[in-house]
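Below sits a lone chain in structure tokens, taken as the form predicted on its own.
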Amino acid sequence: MSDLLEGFLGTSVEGKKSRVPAKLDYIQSATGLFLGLFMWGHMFFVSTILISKDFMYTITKMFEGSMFLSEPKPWIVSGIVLFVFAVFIVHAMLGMRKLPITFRQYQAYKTHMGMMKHDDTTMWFTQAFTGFAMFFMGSAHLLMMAAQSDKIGPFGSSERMYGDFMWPFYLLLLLAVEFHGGIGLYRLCVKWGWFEGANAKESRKNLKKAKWAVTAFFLALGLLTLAAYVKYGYEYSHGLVDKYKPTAQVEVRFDEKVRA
């Protein structure tokens, strides 16, 4: 009976509100922080192609376990991707709770945004829009990487961008990820009081400047990386270069001799 009353009134028979929304907010924040930091690390990983194809190949094989296995195993990458995908789905489902789901709710928010003319309110709309787009594009990308983890590398990734004509998709995904992730991390700092300092208002201004600087940096890095993959894909497709093969490989062997 108490659960029934709480369902209608929003409070228990003792007059206490449920703690579930607060717990869900905490989980949403934790998964968002994980995905935001993962996004930065992932961008640095894929951008290794700007250094050299050999360097990107080495890093790719490292994620496949080349440092501790006799030969790399792409399924390790698939496992990591599926874990990230699970966190991604949890975060997306929790984020949907706060989206306006009726025209009346959307109209109320739009009126509120127009009256307030507050940057944080406007940024929330951008975050919500890009998050909705990422739910589809991010899911497609993660499932593709889980299924084709053996094709991640200088040749496979470049061929996917140009030969499979996936670069427009990844361009849109880049924009959605960087704006959504950057705004999300900024809002986490504001929500939980990280880096607040003695003057909260001044700290928020500095956080906002840092947020846009970080977004601009990762957008520039992402665009350069995407251009590099398209360039290499074009060269492969038109026979200007041969299919990529690592120019140098280091193999370490341990020979043990047993003496009688």
Contents of the next structure:
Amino acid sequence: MSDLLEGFLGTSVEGKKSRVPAKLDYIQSATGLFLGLFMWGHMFFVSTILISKDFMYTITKMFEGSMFLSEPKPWIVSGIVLFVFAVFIVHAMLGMRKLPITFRQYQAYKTHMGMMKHDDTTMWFTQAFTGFAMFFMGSAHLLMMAAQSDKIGPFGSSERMYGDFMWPFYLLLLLAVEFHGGIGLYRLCVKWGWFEGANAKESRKNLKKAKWAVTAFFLALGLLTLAAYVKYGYEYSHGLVDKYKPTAQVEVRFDEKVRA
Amino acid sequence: MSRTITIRAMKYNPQSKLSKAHFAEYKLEETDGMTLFIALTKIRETLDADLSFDFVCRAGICGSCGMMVNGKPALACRTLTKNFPEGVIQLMPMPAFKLIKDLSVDTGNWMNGMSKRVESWIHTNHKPDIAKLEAPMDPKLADETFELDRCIECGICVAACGTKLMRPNFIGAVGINRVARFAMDPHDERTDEDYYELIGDDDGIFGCMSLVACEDNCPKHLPLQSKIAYMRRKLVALRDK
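Show the same protein again, this time as the form predicted in complex with its partner chain rather than the form predicted on its own.
Following is the full complex, with the preceding chain placed first.
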């Protein structure tokens, strides 16, 4: 009954405001922080291909439980993906509240942004735009990974980029993630007063510099990684190299006849 | 050496059915130390008696002459024309406030509403005896608290805020700063729960998207970014009912 009255009135029957907006604000930040940091780790994992196919393979198997299980299980990765997807959905749902939802809101913000030429105001629009794009691109990627976690690896991932012609999709996703995540993590610091120090203006300047440095680093790493997968995918598709097999599992066979 | 500057001012009277929004262009000789306020006064005296704009103190204290100067909100009396090397200055009224005419907007009623909304006065059960000295306050805390009182309610933080432009009911940095001022003041006996009732929603502290244009444009250089974060941390910490 009190839910009915609170929903109707907008305040509790005692006239108190709901604490839900505080929780939502906190959860939006917490899920954003998790996803932002997760994407840093994710980029390091996928970029292991730049070191070697074997290293990338080992990392992939590590996530499939190779350290604990005799036979790695790709469903473990599916489980991790589904957990990240759940966090992603919660974050998207909460972030959506901030987007311009009417033409007038969009028009007012765009005009304001054009007039002000204020960095943080413009960055927010980029964040909103890339966030919207990720509703679709992020979901598509996460679903693919959850359903086909067994195909993650030096061969499968390269095939996906080149053979399945997914690299344009991943190029756009990379740009969206790096801009959205970078700006988002910076904004979290500003929003909650992290690293503020004695001079908030000065520390924000430094935070912004760090933000751009981090974005540039991960974009460069991401582009190189994408290029590496495309290159390997091209080589596999055109039969230039054999399908990947971990070096540790390559059978060394001695052909008696040849030896003789 | 003096130069001729061009001022393009938006003209529009929303009260008149005949009025159509447009930019009027005025050319005038720049003088030493000329502020936008001086330029506008000269325009009104010599070129266009119909041009409306607000001012009172001419010294950055009253907060009346806020307007959009080349797209950014600023006080006309504190803006020197020499800071615009191209010599063309476009003036528009501040958004987010009710437009009265041309460059004149009604910040007063909005600020009054904001003050009432955040109950911008000391709440105490203690009956002050004006014949006695007020209870002493830690000097550092007093400095920090009264620093926030330097707000002149010019409305620049409101006009600079993209959130406010999208969501007209948003309280703006000026309102949150006001709450922070009383939350810091030991004379005020209100609790964080009480402050939550004032700004604990999406029209208040949780609506702020941390665009920090308020902080970057405040003519009094108030620590708005820090105080908004301070109130957010305080009120989120209350999240359990």
